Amino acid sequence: MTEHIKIEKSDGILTLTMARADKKNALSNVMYGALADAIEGAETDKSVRVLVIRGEGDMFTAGNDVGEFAAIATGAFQGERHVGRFLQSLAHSSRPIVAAVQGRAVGVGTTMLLHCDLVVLAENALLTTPFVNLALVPEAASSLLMPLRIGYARAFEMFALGEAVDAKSALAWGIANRVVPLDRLDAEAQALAQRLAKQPAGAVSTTKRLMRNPELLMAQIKTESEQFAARLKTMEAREAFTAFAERRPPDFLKLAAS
């Protein structure tokens, strides 16, 4: 385990899950350098075919943790964030991505799932992505990738008001592949990495990579992280955080538009 990442390989399958449950799988500056690390390892790693990403306990993850938001906001956060690594780890992937989800996925819980190749849900999972609701905008290229995948009426309704999507509506708008009880949801997902494993390599990745422009996505990553990076430092992030802090319903109406 590598600071609540923990990281398991065994033919031809490298699994990472996020094991911080106590903290509901909230994703950390050192959890995003693990998963960028395992990610871009795998790269140069010949005996990795395929890559599993789930999360442990009762949720998949609930997103950045917003109290490194608070901080960045603040001007208090010091150093280099990882999430930018990691999202173009994602990009870059050669190798099939599957995701075994789980109660909610928050925020980039969802995002992520865009650059998944399979994805498996458990009956219970929630996909929610409330951007707009911290004063913020979406990330991971998802701002392409969302409307794409399931039209601009769905996406805008799920950024602008962050109102959550349950497994069966996820799989009818093509978020994901499968719809699983939750206790088969590990033997879904592996079963599954099992089948990409043995398929034939090159053609997977070529295949892959025919389907996705890692370029035009991290363009798109770009033109999504300076806005974000901007909008962390207004009024409106403030009040979000504050309020989030507070344990109170922030209140727009009384800012400027900013």
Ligand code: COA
Contents of the next structure:
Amino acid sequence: MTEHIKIEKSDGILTLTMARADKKNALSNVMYGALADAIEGAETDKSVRVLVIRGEGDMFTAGNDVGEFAAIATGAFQGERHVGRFLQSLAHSSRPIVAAVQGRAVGVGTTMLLHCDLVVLAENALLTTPFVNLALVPEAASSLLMPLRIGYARAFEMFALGEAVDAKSALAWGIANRVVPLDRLDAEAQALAQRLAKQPAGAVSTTKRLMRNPELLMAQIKTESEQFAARLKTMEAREAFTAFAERRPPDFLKLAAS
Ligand code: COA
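Cool, the form predicted alone is there; where's the form predicted together with the named molecule?
Now the full complex is given, and it begins with the chain already shown.
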């Protein structure tokens, strides 16, 4: 349990809210755990027909807690990590998932959208996947899903240069279903969720299962996770996390090319 994930259920819709606005909804290990528990729990809760994911405050999420990345890299973080279970729950969810995104969606904030079934963006949404900027690699099967969704050229630019994608482009490229004014974001996401909730649930989940392949996604996540874990321990990553903590740009040129 964490106060940083709020969970509400009404009319067949389970709404999961990232609620750590003072840290831009940066996702901590406990937050991943709470999200995973809720998404896994929904699988066996017959009263849940649709999931909605949203974030409090001015942005959807600043992505993984960078302080925790640094703690993992130095070995200071011990214990069970829940991010894998969160990704697994997303990849396996039979319930349709609607996302409501305002402001920035960084890292996993963007890659989780590829596992959502309807994505509503506020006009100010800005999607970034700066894994390489942090000396890391794409995760959440995004190294497979992103090029499939938007094409290799755009995906590589997003990943390798950390290029931001605005709401208009995200809509045009097929990452999102709708772009709405910020003050209509939640209403639009809830309206779509309500429409989905009224559909025959068995046909919706079977359609989703036909369109997605959890086994393939999990195999990609495993391969990515191995590379991700190895990259976390590199000098490049140490420089990236130290630079974040010191609020300065990283200097990768002092490190040799491998
Ligand atoms: N992990 C941990 N803390 C984070 C965070 C993250 N991913 N993103 C933001 N925060 C914290 C900041 O350290 C700051 O904490 P403080 O008030 O104690 O100093 C607070 O949230 C507000 O962030 P700030 O950077 O002041 O907000 P901003 O609006 O100027 O910038 C971002 C927002 C998202 C552009 C910027 O915070 C950022 O680049 N964050 C890192 C994103 C990232 O690399 N995520 C991992 C992707 S793989």
